[in-house]
Amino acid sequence: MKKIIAITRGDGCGPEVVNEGIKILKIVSEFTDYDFEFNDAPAGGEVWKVFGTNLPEKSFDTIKKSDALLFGAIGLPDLPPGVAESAIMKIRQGLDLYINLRPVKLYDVLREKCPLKSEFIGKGIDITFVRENTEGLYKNIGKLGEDSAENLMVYSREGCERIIKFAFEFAKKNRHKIVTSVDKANILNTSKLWRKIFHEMSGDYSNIETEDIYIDAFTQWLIRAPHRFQTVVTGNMFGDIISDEGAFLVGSLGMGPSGNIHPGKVSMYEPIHGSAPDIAGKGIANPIGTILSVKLMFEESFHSSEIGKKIDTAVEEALLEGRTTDIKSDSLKTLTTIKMGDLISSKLKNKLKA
């Protein structure tokens, strides 16, 4: 089964973690009928320094001709904000990647790394944030002046309907009992439309419970009782904020994967952490966010939940033996980026051979 994967290694620690994601793909190829072709699609700050653009046309053409994109973190401290990072927005908008999928799962072996007391963790944390990814404030409609600036938040019925439908279908597929919608409908007209459409569409999913929570209330409930949430659907800016908040609850931002998805089309998979140039080249970056992004790639782009589950289990088993410095344990080996990737790959290899 031939699949073409575009590779954007990015800046800072991006190349280091992406290499470990590629390692997982090569293991899958070795023990299954998948056959991967990897094509480089450079983007980000270092690319901007050379070409004067953070996403060369050749790179974008490579991405568009691929089955999926594995993307490393981008951004450099010696460049103005957005010079490198806006490449992500170009890809999201250019490919209409309207779904941003961010799972937040606290592995039992990492419970001690959660900053919350055990009474707040409860039965555990396993939330999937479904974030609208192409409309709202991040579409960057507006202007910047000397004494004032503006951004226009626009949501269309079509944009709301397709992301909310995906959230319900995702919950149905994963046997989630409740879908939580996060908005600010007591203030914002966009949220009033969002909430109206959410309730209209909920009628097609009578076996799934629904609830509405204002964004400010949700941020504290995510701390007080994260165990009560399963599928959470929300808009672009709200989703960006609460998914990052949620990611820290599982021990480290280095654990966080994401998918920028358009079902049936080229989709982009990336860790949620930044380029972390201060640790680049030190071999201490956590590759698990990237490896779990590869897991999402198999589940969402290649429709292989079986391989996704094996990657997930391999990660959990590896965490019982060793960890990178951000989630280190006094009783376990502290591993480099490469050694962490090697350990997970070894666990995965055993599962695929079985």
Given for the second form:
Amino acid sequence: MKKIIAITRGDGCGPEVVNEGIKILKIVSEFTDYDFEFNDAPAGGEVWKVFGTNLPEKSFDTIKKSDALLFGAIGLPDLPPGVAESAIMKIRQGLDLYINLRPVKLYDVLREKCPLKSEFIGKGIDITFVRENTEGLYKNIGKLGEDSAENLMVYSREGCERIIKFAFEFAKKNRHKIVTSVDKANILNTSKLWRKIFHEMSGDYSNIETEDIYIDAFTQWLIRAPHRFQTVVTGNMFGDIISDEGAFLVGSLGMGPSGNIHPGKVSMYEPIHGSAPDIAGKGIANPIGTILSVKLMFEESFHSSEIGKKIDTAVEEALLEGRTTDIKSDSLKTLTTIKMGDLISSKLKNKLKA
Ligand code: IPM
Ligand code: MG
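Form predicted alone already given; the form predicted together with 3-isopropylmalic acid follows:
Now the complete complex, all chains and molecules, led by this one.
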């Protein structure tokens, strides 16, 4: 099976983690029918410095002609906020990637890295955030003036319906018992519409329980009783915030993967951490967020849940032997980005051979 993968390495630690993602794809191609062609699609701050654009047309064309995009991270501290990062918005909105799928799972072996006391962790953390990815404040409707600035938050019925439907279908496929909707319907009109549509649609999924929680209350429930959540569907801005909170609960921001998805179209897979300029170039970034993004690529773009599962188990097994510094353990080897990628690759190799 030939698949064309566009590669955006990006800024900061982006290139380092993407290389480990590519390593995983190469291992898969060695032991299965997959055959990958990798095509570079540079974007971000470094590119902006050279070409005056953070997403050259050639890069976007390469992305559009691919089967999926593996994306590192973008952003540079010496550029004003947004100069590099808006490339992400151009891709998400340009390709209409309306789903941002962000699973956070606490591996048993990382329980001691969870910042919560054991009584709050309970039976564990395994939550999938389904973040709306093209509407809301992120549409950037508004203006920036000297004395005032504004952003207009707009949600359409169609935009709400398609993301909420995806969340219910995802819950059904994964046998989740409950879908939680996070909003601010006590204040925001957009949330009132969202909540109404959520309840209308829940009627089609009578086997799935539903609940609504306001965003402020949700942020405390997420640390108070994370085990009660399974699929959590929410808007663009709230999803951005709670997915970072969730990722830290499972050990480190470096563990969090994401898929920016439009089913059946070119989708983009990226770790949720940023370019991390403070550790860039040191070879210590955690590649697991990127490797688990590759797992999501197999599951969501290539419909190979079996390979996804093998990548997941390979990560879990590797964590028993060595870790990058963000999740290090005194009794285990502390590994560089490359060595961590190698360790996961060797575990994966054994699984694919079996
Ligand atoms: C994310 C990031 C982006 C976002 C930034 C870099 C624009 O934080 O993917 O979560 O806010 O969506
Ligand atoms: Mg974010």
